[in-house]
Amino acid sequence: MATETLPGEQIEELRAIAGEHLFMHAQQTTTWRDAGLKIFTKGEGSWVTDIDGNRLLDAMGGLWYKAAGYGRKEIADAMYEQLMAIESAPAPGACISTVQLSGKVADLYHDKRARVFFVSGGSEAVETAVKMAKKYQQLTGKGMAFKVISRRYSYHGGTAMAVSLGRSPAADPMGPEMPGAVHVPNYYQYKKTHSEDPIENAVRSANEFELAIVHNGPDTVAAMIAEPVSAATGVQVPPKEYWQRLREIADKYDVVLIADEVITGFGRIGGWFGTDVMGVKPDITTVAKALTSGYAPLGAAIATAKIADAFIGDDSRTFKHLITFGGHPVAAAAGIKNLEIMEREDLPGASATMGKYLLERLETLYSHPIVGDVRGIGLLAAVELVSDRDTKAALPVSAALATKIPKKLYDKKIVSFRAGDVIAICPPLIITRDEVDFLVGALDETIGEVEAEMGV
């Protein structure tokens, strides 16, 4: 239904229903209920229209996933055709679209003999990868390996096991945690923890994994997991040497290296996979979000042949893991068409090119005294605000940036999410130079307003 035909009474009714019955993800009910829930009715390209008729640039790409942009009729048509043919497969088998998508994903992956275990989303992909890594260790003679090492404050999903990995505050962690969850200090690009030299800082940060493996006993460690770029900790972009060191450590101690590419997979940082950009080959890769550009829920754990082949044999080697809607044929049809569009328009390449322009434009924000750092790779970037650029001291909580900045940006026709002292930027990969200019202009105005209110 077009926004202009929706009467005000119906808009209020929808907001009233939401206020009474809708449990929004990771949002305080009183905040959005009192302000009036933002309801969106249309999407086209990098833009969305809300129920009040406002047209806004989506600076978060949905939530890190809208690679091919909104309103792609080709994807909708592919989904419709699949629905009309057969909407789901009986338990013993699969549909053509699911089979074809597995081959397509493997073709894009570093190991062309990889197997793809489809799930419904990112949290399930991580759960699957960890379970797969533990079972692999059991099958290959490392039967006591159950521990998984992750980086503190990373976000790997909202389900009970995934929350144990990193214990990100954004995932609202609560005990008891998964037995064997081991946390090491995270990598920080801006507020360096080990050395002012970027490479030395990265390598020493990676070495925290080795210290944890040695301390816990290599025979007890099944896997280590990390994101190529940590979005939850403020879009921290490590040099290649960081991931190359992780690969060395995993090989040295026979530990499965899991790359969580739920955000970075499929073009986001300038390559089909973030680890391609980092020059590293993980053992298992988790993906979701941009696999369908958000047109349907779909995720996967991609296992190299080394991992997957260990599960072939008699029944004792079976990976007894089942997700009812994993690899749903309608979602798979969306994935196939989405990847076809991304290849045809070279969206990973566009991400690399437009990402450089975005970073150049964002660097003009250093004209504001409270802008401490601008960082990014591809179309995944962040602006970090500080009270003192020299000391990198954080702004006071009383500044209430997480409340002010998203509202100010929305008023300037920009959709953001959880923007506070770190403003994350993750637009669709189809964003244009003019749209980047519009986005940075809104950020410039917003930061200026915040400074004026703070008396800077």
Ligand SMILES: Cc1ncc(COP(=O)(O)O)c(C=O)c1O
Given for the second form:
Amino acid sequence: MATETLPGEQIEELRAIAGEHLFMHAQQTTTWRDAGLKIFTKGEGSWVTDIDGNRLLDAMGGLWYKAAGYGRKEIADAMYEQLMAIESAPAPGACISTVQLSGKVADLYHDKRARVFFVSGGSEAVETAVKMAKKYQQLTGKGMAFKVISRRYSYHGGTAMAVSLGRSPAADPMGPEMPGAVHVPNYYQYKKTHSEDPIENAVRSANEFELAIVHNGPDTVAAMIAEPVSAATGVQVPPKEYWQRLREIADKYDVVLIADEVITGFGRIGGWFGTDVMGVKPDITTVAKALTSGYAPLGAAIATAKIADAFIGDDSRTFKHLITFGGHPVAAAAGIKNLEIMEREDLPGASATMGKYLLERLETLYSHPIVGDVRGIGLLAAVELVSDRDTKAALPVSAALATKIPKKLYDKKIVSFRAGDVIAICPPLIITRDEVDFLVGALDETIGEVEAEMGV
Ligand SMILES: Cc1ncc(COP(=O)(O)O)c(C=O)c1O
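Can you give me the structure for the form predicted together with the ligand, which would complement the form predicted alone we have just seen?
Below is the entire complex, every chain and molecule, led by the chain shown above.
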């Protein structure tokens, strides 16, 4: 139902239905039920309206995915046209939009001969990439390779295999993880760093992968996976040297390098792909979120020709992997139009330019004693709060930041998600300077209130 306002009793009824029947993802039911579920009814540009009539700036781009902003009629029209022509293709075929989108994605990718395996979202993209990497190794003579190295606390998805990667506390693992899941320390610069010198820290952090490969036996390692910028660990932005070292290590040991660009893909950090910004060419790239800006669920594992060509041949080379709605034509139509808008309005460029302004404005928050670090690249940023700037000690759990900060921001007409001692910022790529000022103003007031309550 698309409606902006409803009588009070209907709103209460909706909340009652949700309270009884809706399983919200990764959120405690009592928490959202007691507070009253936030129900949104309209979106326009960088703004959304909730069912109570509040108009709010979306500081998290939905959930790290809103590139072209809300309310693009052009995208809705393209989806409608596809629906009216043919809404899905019978197997073993495909619709025009799915074919065209594969060409468009390859055209934006570092390898113009890339082949695109479409799925429905980020977790499936990661599952697909890992399975593809393992089979690639089998097909090219490294048949013992089944291990996959990932970075501790990275988030690669909620499905059984994806939760084995990174072991993020954001996903319940539920029992033994994927055999061959190997974890190495993540990249950090502010805390847990190897060195105050960013380049030395980057190289030493990247070398953790080499240590793990050697320790496990290079013949047993199929792939290594990392996000160009890890949002899950609080928006950790490595220098380019980190990714360049990962590439060298992957080449040296014949390990498939997977870049998980579910968040960074399509403009987020100031280039079409995060790895473009890092100056590196991965073997497989996973994407989802901004591929359609959230207008429809869609993801992909993009394979370079080197990987994809190994699957060409007799039946033993077939990639036996099927996701019924992967590359759904209506989602693909949304993807094509979304990328067309992003190109026309140069949203990756806007991300780079507006990202610099955002960071500049966020740095004014250092006037607050509890602001320990401000970091970011493009329109992906974070503010980390600490109790002591010199020791970087965390704020006490009793400060209950993860409850207080989102509520305070909401009262100031900002939607955030899980903002606690790290406040992540990932607005639509169309955000304006005035909107950045509004956002930073709300953060400034909120942090000031937290300090006052703590007697800082
Ligand atoms: C880096 C990364 N990979 C994979 C995923 C999983 O994507 P999805 O939630 O679409 O399954 C996410 C989700 O946030 C992510 O951030």
